[in-house]
Each structure stands twice: as C-alpha cells, then as structure tokens.
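Take a look at this single chain, the form predicted on its own, given in structure tokens.
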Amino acid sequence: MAAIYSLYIINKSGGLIFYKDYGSAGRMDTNDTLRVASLWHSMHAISQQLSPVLGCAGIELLEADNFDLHCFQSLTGTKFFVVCEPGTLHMENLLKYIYELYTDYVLKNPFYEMEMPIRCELFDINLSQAVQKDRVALLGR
C-alpha cells in the first residue's frame, strides 16, 4: 500500500489548481476532490482566525483513524497538502520539496497563468520522481 494517498494544491482563493491520486483505496470523483479542497481551505482559514496563538499559520496536521493530512502554506497563500497513511513521517519535508518543484517548474513557466490549473509536464515528471523516491525511502526504513 502506498504511503501517500493523494496530493492537492489550492490557490489563495481556495480553488483547486492541482490534484494527483496515488492509488488510494477509495477513489474520488472530480466533484468530491473539489469539495475536499474547498472544505480544507475553509477549515484552514477559520483555524487561523480562531487560534488563541498570535500569528498562527493554520492547521498543519490533521490526524484521523484512517489517514493523516499534512499541509504546507506558502507565503503567497498557496496551500499544498497530502493525504497519507497514519503515522507517515517527514511529510513536511516532502511538501516543502513539492513547493520548490512548483516554484521551479510552474511559476517560472512563461505560459502558466497565476491561479489557474497546473498543466506542466516537467512539474508532473519531477513530482512523480519525488513521490517515488519518498516511497522508496519509506520502504527502506
């Protein structure tokens, strides 16, 4: 079974701009993925406002019985989150690396329009390699 179930990238206004399924048992249709992204964006924003800690960046980890959800928010408000097996370690590092791939291959692409869905072959290739490398590292432990 894969350690990572799925990856979502949400723009600063809450729109789903990228989704990749990595073999989760219960595949979702397009409407469900949009709902999950919208729900997470809303929960993240509410948690920032309700937190008693000043300067709170929102929810970074949501632990459930059947999955963990790790989130990284960039300074521009773009959110990257993975749904993975419970107890999966080092997802923060993977999310930061995915953000680096995003900045290198998507934002520097002259044909990419900000806040629009990501359609970049180099990003897809390097993302697949990063996730595969992460899976191999997890199996080696």
Given for the second form:
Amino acid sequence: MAAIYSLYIINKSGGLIFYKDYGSAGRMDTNDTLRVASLWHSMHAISQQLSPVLGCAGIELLEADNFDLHCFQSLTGTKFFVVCEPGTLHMENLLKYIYELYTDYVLKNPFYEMEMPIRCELFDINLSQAVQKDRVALLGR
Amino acid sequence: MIGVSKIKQYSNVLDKPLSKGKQEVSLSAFAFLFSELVQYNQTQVDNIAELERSRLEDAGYAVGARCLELLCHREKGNRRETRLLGILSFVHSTVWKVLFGKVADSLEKGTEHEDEYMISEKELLVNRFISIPKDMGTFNCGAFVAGIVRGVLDNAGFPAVVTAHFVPMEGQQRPRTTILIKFAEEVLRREARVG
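Complement to the form predicted on its own: the form predicted together with the partner chain:
Time for the whole complex; same chain goes first.
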C-alpha cells in the first residue's frame, strides 16, 4: 500500500492554512512549506492561462520520479493537495473526502476565522482516521 | 397580476390546526446557524463567562419555554407534570427526542447533593462540529442546551440552575458532556411535602 508524504491546504490568496506530514520522506520545515504553498498557488494559476485546451481548471496531477502531487481545487478557490509515492491510488477520492471534513469540522466551527490557519481538534482527529492506510483503500469504491 | 393574493384555506391563521411540522431538518443548516449565533454573540460581549451565561443560555431559555408548551400539547395531551422525576424523565426522553432525534444517554441523581441531577450525553448535537480553542478554557457551547433545559424546568414550575460541563472520560479522546441541574430549595420542599 503506497504512502502519503504530506498534505497541504491553501486558501484563496495562496497562503498555507494547513500542513501535515506523514513519515519522514516529505518532511520540511515551516518556511519551506510556506514557500511550496505559494509556489504551487502561482503555478496552478499560470497553468490555467498556459493551457492549450479551453476551460482548464488548473493542474490536477503532477508526476515526478520520486513523488506524485494530486491537487483538488474547490469552487471557492481553496486548494487541497497531497504529495505521495508514485503510483498511489485513490488520491482524488481522498482529497474530496478531506474537503468534506473541511466543510464539516472547520467551516461549521464558530471559532474558526476564514482564511486563517486551521486549528480545529475535530478536523485533526477525523483527518488522521481518514489517512490511515486501510481507510485510503476503502475510499476507492 | 401583482397584488392578487391566493385564496387562503382559513381566514385566520389561528384557526388552522397545529401541524406536526417537518420531522427532518438539515443538520448542516442548523450547524451553520448555530455557529453564526455563537459568532454574533462573541462580538457583543466582553468576556467568555458572559457569552456562556447571559447570551447562549438565555437564547436556549426562550427555546425551552416554547418547547414545553408545544410538547405538552402534542405529546402529553395537556397533562401537567407535578413530580420531580416526572419532569426529569420528560426532559430526558421527550424533549431530547424531539430536539435531537434520540433520547439522552443517561439520567443520574447526584451523589453529593440531594438537589443535583445530571443528564449525560456522549456528544451534544450542537457541539458536533465545534472544536473549542485551548485559550477559551472550560467554555462549552452546550450552554445553549443547558438554557433549553432551564427554560423547560422553569416554566413547568421547577426552578433550577442548569449548567453544561465537559467530563473527561478515560480511554476516550473526546470528553463527555454533562448537563448539571441544581433545583431550587422550594422544589425540594414541595417534593418532600407531596411525598
């Protein structure tokens, strides 16, 4: 079962609001994570303009030698992307599920300010349950 | 044509029979509305205790008062509860069933004081999506539910002080919620008289 290295959530303006790493392979210090987030935000926007196909919504999958990067953008511009081992399956479903968790435990929390870093206990708890290896396999129904 | 109204079935809305109403309400809609209630009141008060006590509880009190009237008519055929255990089991079963879709997890009598009773719930419906930040201490949005219970008890003739508390459970990540009901002196005296 292939593994997830890290998960990023970035807000409409490209600021990192949530970062979680799983395993030492993808680990980065805070400054680097912020750089990666704003870098990805810009690349995503540029790719929409560069695309030869009309109606492009941005990069969904980036495949490299050592990792894959799957990205999901919600209708409001919030981007969820996950860095994982090459060939990991069901990442799109996982990202959609994480989006559901976000709408439930972050957006319905009265103490969360929009576009600010996510500090919600319930979101963390449910996220770790979702990312456990056997759960990811179940998402590919 | 603008201004032409539909012919109403009843000329006076007070003549219409009380409907059972829609049994299901969207949980998300309620969650967002409740979240907005908490956020709005946060801007109106100076400290957390005031938010919990005077704002959330009072909002719940209004709900409880109306709930009592409605449920007495619908569920109990306009019979009035006069005994302590009667009103407590009414709150624990009927009110909880109508408001939250299930009866409360447990109803217990306090061991230390005669006038204390506790209704416990693994997780209150209103708290389902809420994570309290660390710097807010013991604040519990369940104060809204405590207000509902106080509204029901007060208007039924059983004045009490009702509060909501988190009770950490060993072996569980999330603490349980307990609604603590402390009845007024007169209630206990009356209860003792009635026997």
